[in-house]
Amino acid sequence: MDLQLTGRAALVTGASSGIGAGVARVLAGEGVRLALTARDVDGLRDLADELRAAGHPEPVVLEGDLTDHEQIIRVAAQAHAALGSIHILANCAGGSRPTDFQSDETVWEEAFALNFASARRLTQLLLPGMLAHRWGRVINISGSMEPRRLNAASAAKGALHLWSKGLSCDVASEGITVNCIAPGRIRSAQTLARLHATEAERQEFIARNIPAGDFGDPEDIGRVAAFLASPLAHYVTGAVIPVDGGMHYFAH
């Protein structure tokens, strides 16, 4: 299926590894011109080399810490300067922040800055260009709304869900869609090193919680993101789409 994305321009955050890199790989394969940003500039360069070697359009590498408002402004400006109008914004930057009720304000502020405010601020900066062209796609990587314990990132992702739904209503008539993808267990450094550090732990979790019988790959998220980014998905907005092998049915 031709997703009709050739020549479109996208900014992908959190693109140095994991889901962000998977989204970037799939979009590049569809002919999308990419600006990639993350704190890990070496990871970004490795991905850029990979995409270049595969014959995809040359990506723009932008080092940036999206918990810093000034750096968000810089990244948005540099992406626009390098690619012109940004048609697609894939907000993939984020990370789990397990906490407890006694955690101080810095824990909560950092979790919300990374998992919610970065997406909101980048969207606010890039949305005027989408509105001018009456076409745009905002895709937010969120998370489960059935947490197993207190996690500051879960609260931030809850804010991301409701903000996305509200914004989607405001811009739908302008040819812009806003959607969330809620990943399950995806093979990434965070999942394999922190959540399930051994193969035995992984298999035990899969057996109890994932009907599909395995973890997903970053490109599984990327394929859904690519469809949502395409003109074919013009009638999908305000959605939260789980990509989790059925795990959401077994949240508790």
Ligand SMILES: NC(=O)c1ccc[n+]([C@@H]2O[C@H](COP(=O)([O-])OP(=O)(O)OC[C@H]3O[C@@H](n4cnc5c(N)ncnc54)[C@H](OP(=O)(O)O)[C@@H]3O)[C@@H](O)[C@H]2O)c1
The other form holds:
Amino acid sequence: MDLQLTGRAALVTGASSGIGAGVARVLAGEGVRLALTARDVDGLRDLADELRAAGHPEPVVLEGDLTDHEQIIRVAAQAHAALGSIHILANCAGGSRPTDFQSDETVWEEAFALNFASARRLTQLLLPGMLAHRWGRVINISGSMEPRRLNAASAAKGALHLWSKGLSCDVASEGITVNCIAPGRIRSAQTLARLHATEAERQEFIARNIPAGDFGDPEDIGRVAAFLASPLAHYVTGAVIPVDGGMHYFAH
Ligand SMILES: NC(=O)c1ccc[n+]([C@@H]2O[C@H](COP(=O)([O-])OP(=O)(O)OC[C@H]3O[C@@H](n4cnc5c(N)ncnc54)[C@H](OP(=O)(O)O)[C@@H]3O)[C@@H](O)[C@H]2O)c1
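Form predicted together with this ligand structure, per the form predicted alone context:
Everything in the complex follows now, all chains and molecules, and the chain you saw is the first one.
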């Protein structure tokens, strides 16, 4: 299936590792011109080198801390200056923030800044360009809606879901779709190091929770993101799509 993405321009956040890098790899394979952002410039440069060596268009590397509003404004402006209008925004930056009910305000502020406000702010900055062309795609990487303990990131991802759904209604008639992908357990630095330190723990979790029998790969998210980014997905909007090997069936 030709996803008709050749020559489109995308900004991918959280592209220095894990899911963001997987989304970038799949989009690059479809001929999308990329701006990659995160704080770890070396990680971004390694990915850019890999994509160039594979014969894909040279990505633009943009360092930025997306919890800082000024840096968000700069990243959006640099992406626009380098690629022209941004057609596709993949908001992949984020991270789990387990906490307790007494935690300091700063924990909640940082979790919401990273997991919700960064996506909302970048979208606000790039939407005018999408509206001018009457075409755009916003893809937000969210998370589970069935937390098993207090996690400030889960609350922020919940906000991301409802903001996406509301916005999708407002811009649907303008050729712009807004969707979320809710990953289950995807192999990334975050899941392997923080959640499942040993192989035995990982296998035990899989046996209890994942009908598909394994963690997913970042590219499993990337392929769904590429479909949502394509013109073929014009009738899919306001959706929250689980990509989790069936794990959500066991969430209750
Ligand atoms: N992997 C899973 O199983 C899973 C499950 C549910 C949801 N998710 C969600 O999927 C997304 C990607 O996670 P991942 O598992 O791929 O983790 P990851 O490998 O740790 O990637 C997180 C990305 O976010 C970037 N990031 C973190 N803090 C940032 C900041 N302040 N400013 C800019 N960028 C920042 C990181 O880059 P730098 O550190 O270089 O800045 C990195 O590129 C997250 O939103 C996460 O919540 C993942």
